[in-house]
Structure formats: C-alpha cells, structure tokens
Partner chain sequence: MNIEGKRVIWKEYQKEIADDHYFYVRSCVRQSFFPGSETTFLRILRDELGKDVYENPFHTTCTGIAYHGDILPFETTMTVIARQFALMTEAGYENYIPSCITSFGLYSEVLDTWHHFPEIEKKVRDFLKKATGKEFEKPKNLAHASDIIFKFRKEITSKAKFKLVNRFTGDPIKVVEHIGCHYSKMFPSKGVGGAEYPYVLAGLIEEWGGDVIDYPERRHCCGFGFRQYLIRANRGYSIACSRKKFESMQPYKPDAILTNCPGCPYFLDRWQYAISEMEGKTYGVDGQGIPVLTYEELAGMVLGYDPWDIGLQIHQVPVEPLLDKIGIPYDSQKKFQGKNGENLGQPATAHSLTFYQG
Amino acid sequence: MIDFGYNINADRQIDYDRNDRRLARYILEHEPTFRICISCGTCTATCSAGNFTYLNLREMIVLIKRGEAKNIKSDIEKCMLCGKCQLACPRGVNTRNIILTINRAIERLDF
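Structure for the chain I just gave, only that chain, in the form predicted alone, please.
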C-alpha cells in the first residue's frame, strides 16, 4: 500500500438506530425527569466526587441518551450519592434517582 503521509479518520457520526438504547429506555420508564435534562453541566460542576475522580454526570447522561454507555459501570461506582447535583440542577432533574436507576439497569440489562 502506498503511504501518502496521512490517515483517514474513523467515522464519527452517531448512529441512533444501531446503538443499544435499552439503558436510556429503562431509565425513562423509571425516572421521567431524565427526559428534561438539557445537559447543561451544572451537576458536573458541583459534583463532590468529580473533584477527586473523573466523574462526569453530564457526559454519562449524554452517552446514555446516545446509546453509547458500554463502560458506564466503572464511572457510576464513583458517585457518593451526596445529592449536590440534584440541588443545583436548574431543571429539577432527579439525578440521585437516575444514578440509582442506572445501577439497577446495569444489573438487570447486563451492561
């Protein structure tokens, strides 16, 4: 193969039809406020565990909605359930229940 000195990047499109969105559907069934999250990042900015570890609730919610939550189990275990994210959320999203629901879904859906 001829080396032209550059590489072709992998496709970065989000394929909602092909991604596994079972986790998002499970959370929506058990916590309806998951739908009104606008991913503003206020939860992540106030996160106590996020100051000491790489815990980004906003990123987790975005990935779950996209169906790209394959490695979420290790991230969700870092949460201390302190509830500061829920107090700071401008939309009133029940983030603590979302985290607990994610934990239940991981066990039931075998993520």
The other form holds:
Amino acid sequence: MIDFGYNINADRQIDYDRNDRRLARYILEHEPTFRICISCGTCTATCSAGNFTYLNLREMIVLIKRGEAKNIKSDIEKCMLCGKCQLACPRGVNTRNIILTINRAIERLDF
Amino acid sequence: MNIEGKRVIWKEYQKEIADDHYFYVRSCVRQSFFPGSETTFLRILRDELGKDVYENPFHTTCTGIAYHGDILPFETTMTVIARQFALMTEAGYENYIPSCITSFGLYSEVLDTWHHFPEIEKKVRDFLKKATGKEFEKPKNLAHASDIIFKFRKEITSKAKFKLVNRFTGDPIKVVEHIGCHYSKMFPSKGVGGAEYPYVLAGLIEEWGGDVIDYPERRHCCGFGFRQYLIRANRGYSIACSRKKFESMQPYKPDAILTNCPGCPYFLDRWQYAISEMEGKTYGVDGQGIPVLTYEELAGMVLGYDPWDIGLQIHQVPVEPLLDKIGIPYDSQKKFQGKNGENLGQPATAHSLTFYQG
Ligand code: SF4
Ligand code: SF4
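Could you switch over to the form predicted together with its partner chain, since the one displayed so far is the form predicted alone?
Once more the chain from above appears, this time first in line as the rest of the complex follows.
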C-alpha cells in the first residue's frame, strides 16, 4: 500500500438501506413514544448524569433512529434512571422506559 | 431505466448549437491530462465534417481553477474572459467553443452576470480597454465541444467503423456517463437536456449503439471540486467522492465511463489507481479498472482512429479490455511509442490494478 499523503475520507451519508436499524425497530415496538421525540434536547439539558459524564439522550435517540448508535452499550451504563428527563420532556416521551428497553434490546439483540 | 418520461424532459431543454465557423479554445489542463482528446476533436471537425475551426495561440486560461479555488476575484476572471472574447472578435468569429466544462460554466456565468448587470459589463469593458486596448463583441453562440460532437453525432455514425457493441456477446456496450457539474448544474438551460436529465453524452452512447446505465450516484460530483483537490491534505474529500461513485456504479458492471470535463475523466481514471494502491480495491472484472473515456476519444474510437493516436495510452486504467470487446485493433508494441517513433517509456506496474497485456 502506498502513502500518498492523504486518506480517503469516511462517508458521512446516513445510509438507511445498509445501517443496522434493529434497535430502533425494537424500541418502537416496545415504547411507541420513541416516535414522537422532536430532538429538542430538554432531556439532555436536565440530565444530572449528563452533567458529569458524556450521556446525551437526545443524541442517543437520533443515532438509534439512524442505525448509527455504535457506543450505545457504554453510553447507556451512565444513566441512573432518575427520570428527570421524563419530567422535563415537552412531548411526553417515556424516556425511562426507552432506556430500560434499550438495556433489554442490548441483551436480546446481542449488541 | 425508464426513459420515456426522460425523453419528454430532454426535449424541453434543447439549446442552440451553431453549425460552423467555430472559435475553439483549448483547456489548460486537458492538454496534459488527455492530450489526444483535443487534437481528435479538431481532426473530426476539420477532416470528417469539413468545418471551419479557428484557434488562437494567444488564448490563455479562463482562470477557472483559480476562481473556484478562491484565489482570484470575479473581476479579474471577467476581464480575462473579456480578453478571450476580444481575440474571437479580432479573428472575425462569433461562435465560441470551449473544450473545458469549467470554462464553459464560467463563460455562461460571466455572460449571465453581464445580462443582469449591464453596469458590470461596462466596467469590465473599461478594465480590458485600459489593460490591453482591446474591445470585444459577446459570442452569438456559446457551446461546449461536447455539444458540437452531440450535434453531429449522426454524421459521425454515418462515417463510423465500429459500433458500441460487445462482439463476444452481441450486447450493447454498457456505459455510465458523467457530464460534469459545470456543464448544466449551474445553468440548466445551457446544457442539452437540462440539469437533471442531461442528454449530451447519453445521446452519443445511444446513437453509437451502446446502452446508457443509470446508477444511484450518477449525478454526484467526480471529486475534482477544486478546493477539494488543490491542497494535498484535502484530497481525502476528492477521492471519497470518486469512491462513492465507483461503489455505486460497480454493481451495474459498466464497460466504460464516458465523461465531459477535464477533471472528471482525470479523477475517475487516476483515483481508481490511487484507491487500488491505498485499499487494494478495484472496480472492474479480474482486478481491472473501469476504462474512462472523454467524448472525443469515444468519437475517435467509433471512427476507427488508431487508439494510440487519440491518446488512450495516457490513461491510468488500461482501455484495452474495452477495445477488445468492441473489436478495435491496436498494436500493443506501439503503445508507448511517441509520434516520432521515440520510446516514451513504460509506466511502473501498479500493485493491485491489473495492467492489461492483451
Ligand atoms: S433517567 Fe437517565 S437520562 Fe434521564 S435524566 Fe436521569 S440519568 Fe439522565
Ligand atoms: S426532551 Fe423529549 S422530545 Fe426533547 S429530545 Fe428529549 S425525549 Fe426528545
């Protein structure tokens, strides 16, 4: 292999045909309010765990929907299930159940 | 490909293309990238079609690379272009034919700017007068060189020695085409077929017996993009664009890629080599690449010109597999022999991309 002094940039296209969207489908089936999230970020802003660690529920939801949630296992471990995000969410998304469902899915779908 | 609807759209975008007396301007980069293309264009126009084509050695760059690379201001570009028009006016011509898509896009942009802002045109006329003492008329007709080949595609068919047909299977040669972003994406009405269904290259392929293959990233940039390429550290953007196109076209197993722009054939050809050296990946069969042609080269091929006279030996992806499929004869021994018989030297063999021995 030759080093020409540049790399081939990774593709930034979200490829819904090829990405693994099993997790998104599983959550939708078990927690339908997953669908109505508007990515406002109120949950992330109120999250105490997110204040001290990298835990970002809004980002997590977006990436799961795209099939790009690669670090989901280590991210989700930081949540302490306090439910503050659920109280703050203007859409009534059942965020705690989403997190519990993700945990179940990780086991069942072998992520 | 469902072409019925597309034919309707192509019909709406028919541009005026002058039929003789051309002021032809070469591209600064094509002469070194694919040096046989422009001489083949002149040979076809003068020898086959009997047209009057004039070239002026004082013609310069249109500044396209510097302009799109954010190095030159638009005023400088417009004044340089005004000078090219002055050369045309002095020579008594009215039909301006650039060989380069970037130039074509830039000429269209300058003429459109002057159309909407006459005061800018007046300013540029003053600049030119002060700098060179020259005056100019705007071209009556501006067409890209591929438009001319498109216009005379049937005349070329009548003189053709070869059809774009695979002689082993009897099937049409499968070609993907790439018109180049500056051909009609900026000014759709200036391109044959508009921006979405440009027909200029597809029309050549169909007319000469080949099949046009549609593929998802057909309209994606080839990766030249000026700023993406000029600085070495940025070239990852450029090669990523080309790779996206290769990955998208590969499942359709094209026999060739037909291109319009100086940058497009260059990058679609050279990047296949670079990707093969960086990732070991090739996009043709048996470790070969997908041959990349300019429209003049394709026209020269169907007219039966010697492949080495039209410059096919300069390609990084060997074109011989395609020549073999069509049945175009060539002498492998003469591939790297210059015009005067001097040996040009054989390039080093690539590690992954198969060097075709014939
Ligand atoms: S439940 Fe988890 S995500 Fe929601 S606020 Fe509490 S720690 Fe943050
Ligand atoms: S607060 Fe509710 S709607 Fe807003 S991003 Fe979080 S889950 Fe989605």
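Everything numeric here is computed off the predicted structure, so don't read it as measured data. Take the two forms, superpose them, and find the largest set of C-alpha atoms that agree within 1.5 Å; that set is the rigid core. Positions refer to the first chain, counted from 1.
The rigid-core alignment places the CA of residue 13 less than 2 Å apart between the two forms.
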